[in-house]
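Okay, so here's just one chain, in structure tokens, the form predicted alone.
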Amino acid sequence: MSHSNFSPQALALSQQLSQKIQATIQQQGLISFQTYMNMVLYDHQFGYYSNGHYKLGELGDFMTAPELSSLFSRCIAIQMAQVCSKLSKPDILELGAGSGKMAKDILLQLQQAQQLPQQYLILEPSRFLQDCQKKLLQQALPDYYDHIIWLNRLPKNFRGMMIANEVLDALPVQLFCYQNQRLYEVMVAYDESEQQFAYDYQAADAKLSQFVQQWQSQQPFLAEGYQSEAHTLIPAWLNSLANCLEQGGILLIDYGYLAHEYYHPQRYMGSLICHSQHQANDKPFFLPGLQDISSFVNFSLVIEVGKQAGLDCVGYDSQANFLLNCGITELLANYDPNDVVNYLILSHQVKKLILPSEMGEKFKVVGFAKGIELDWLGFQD
């Protein structure tokens, strides 16, 4: 990775964000990694998702499934249609809609099946991304566009389907480590001599200690030097969804593991990962605001919190099984194999979505329901 890969304008944005983070550290002494990650990703002026640098697809820093293939979102739409068929006047709510491509492909599939929702709601904190979404969706769905609503907070008494694809991994995490038989929180300092951010450590508080002990008691994993992530924002985030859902379902799709794999003794360096120009790295202090920072998801926590919030967990499976159950191979079969180039492109996309060596096993899908009884297509054995 090199500074030369970025424009002077981008480097200037990163410098301004760095100065803002430095000022926060000067005021507070140390900041948690969670605070640092939140500022890097979500600062309304200079953050990664707000400053205009963030792009998806080939020209961006990483590739998501909706950007890779419209077949992914069409499968999601098929699952949504099944759930929504049990409701009167259902809506769809997408959390963090990225470029808007997923919304576009979901709506085009539902339009084709004559199952468009009453409204398609998008909760997107980034004004920059909102503008991208509006431009794409107005062009793709001019007749339905007035039914697409951008929100700045969760709706009340929501009835329908919620979808969050690669949102959980971007929730800022706390970092912890185990040294000298003590649990520490990994903090962020600014090294004046090196002119860069650096890790520092302080004793973990009661809340973080309790969070880590919850998983340590189920499967001991702490050993000298062990470091990992605590997803302490997931409970409040998922509870907020459960509270606003009156009737319907929630689909969460992300990369992650169940707790026995996530907090495994061999995964002693955690799962924090950064992406810049389609290259992964482990340097979260490199050019703040110009690269993505994320963490694999502890799906045991997600499932547990959902149940405690009064949701029914209707299924948890790999992305591969979910897409196959929703009929991705049948969707592919509808295309003309004699159109060789197009068919080969689509076949390659399907392979990337479902092969274990690609996205098929790395990504997981969890479904929750409230107030409906239904065997979801995506989670059938």
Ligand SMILES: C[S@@+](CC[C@H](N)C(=O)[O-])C[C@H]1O[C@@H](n2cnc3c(N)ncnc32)[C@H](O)[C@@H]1O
Contents of the next structure:
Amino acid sequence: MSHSNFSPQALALSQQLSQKIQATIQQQGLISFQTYMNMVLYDHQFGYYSNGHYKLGELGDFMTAPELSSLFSRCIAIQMAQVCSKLSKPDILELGAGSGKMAKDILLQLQQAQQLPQQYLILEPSRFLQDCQKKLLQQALPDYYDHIIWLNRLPKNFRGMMIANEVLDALPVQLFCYQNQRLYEVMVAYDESEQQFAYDYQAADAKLSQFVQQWQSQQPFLAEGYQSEAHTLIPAWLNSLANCLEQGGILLIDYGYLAHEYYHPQRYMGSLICHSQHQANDKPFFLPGLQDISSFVNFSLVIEVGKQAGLDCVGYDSQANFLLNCGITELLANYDPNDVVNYLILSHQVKKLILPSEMGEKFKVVGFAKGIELDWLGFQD
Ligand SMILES: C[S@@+](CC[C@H](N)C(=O)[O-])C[C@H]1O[C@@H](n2cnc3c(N)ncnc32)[C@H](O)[C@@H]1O
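Having seen the form predicted alone, could you give me the form predicted together with this ligand?
Following is the full complex, with the preceding chain placed first.
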């Protein structure tokens, strides 16, 4: 990784964000890693998702499934249509819509099936990304565009389907580590002599200790030097979705594991990961605001919180099984194999989405329902 891969303008943005974080550290002493990650990703002026540097797909830093293939979003649309068919006047709500490509492909699939929702709502914190989504959707769906609404907060009494692809991994995490038989929270300091951010440690407070203890009591994993993530923002985030859902479903898709694999003694360095120009690294202090920082998701936490919030967990499976159940191979079979180039491109995309060595097993899908009895297509055996 080198600074030479970035333009002088991008480096200047990163410099400004670094100064803003340094000023916060000066005011507060240390800041938690969660605060650091929040500023790096979501600072309204300079954060990764707001500063115009976040580019999706081939030209960006990482590839998400909707950017890779329309077939992914078309499968999601098929699942949504099944749930929505049980509801009167359903809407769709997408959280964290990125470039807007998934919204576009979901809507095109539903249009083709004559199952367009009343409204397609988008809750997207980044102004920059909202503008990208508006441009794309206005062009792709001019006749439906007035039904696409950008929200500043969650709606009340929502009926329909909610979807969030790769949003959970982008919620800032707390980091903890275990040293000398004590639990510490990993903090961020500024090292004046090295002129860069550095890790520091302070005793974990009661809330973080309790959070870690909850998993430790199920399967002991803490050993000297063990470091990992605590997804302490997930409960409030998912609770707020559950509270605003009157009737319908929620689909959450992301990379992650159940707790016994997540907090496994062998995974002693955690799963925090940074992406820059399609290369993964473990250096979250490298050029703040110019690279993505994310963490794998503890799906046991997601499932537990959902259930406690009154949702029915209707399924948890690998992305591969979910897409196969929703008919990804049938969608592919509708294309003409004599159109060799197009067919090969689509087959390659399907392989990437479902092969265990690619995204098929690493990514998981969890579904929640409220107020409907239904055997969801994507989770059928
Ligand atoms: C990794 S990108 C995924 C984008 C898109 N869903 C995709 O799969 O290509 C994460 C997205 O989540 C959004 N996001 C972050 N925090 C959010 C929150 N609390 N609520 C809704 N969206 C959020 C980001 O702005 C961004 O659009």
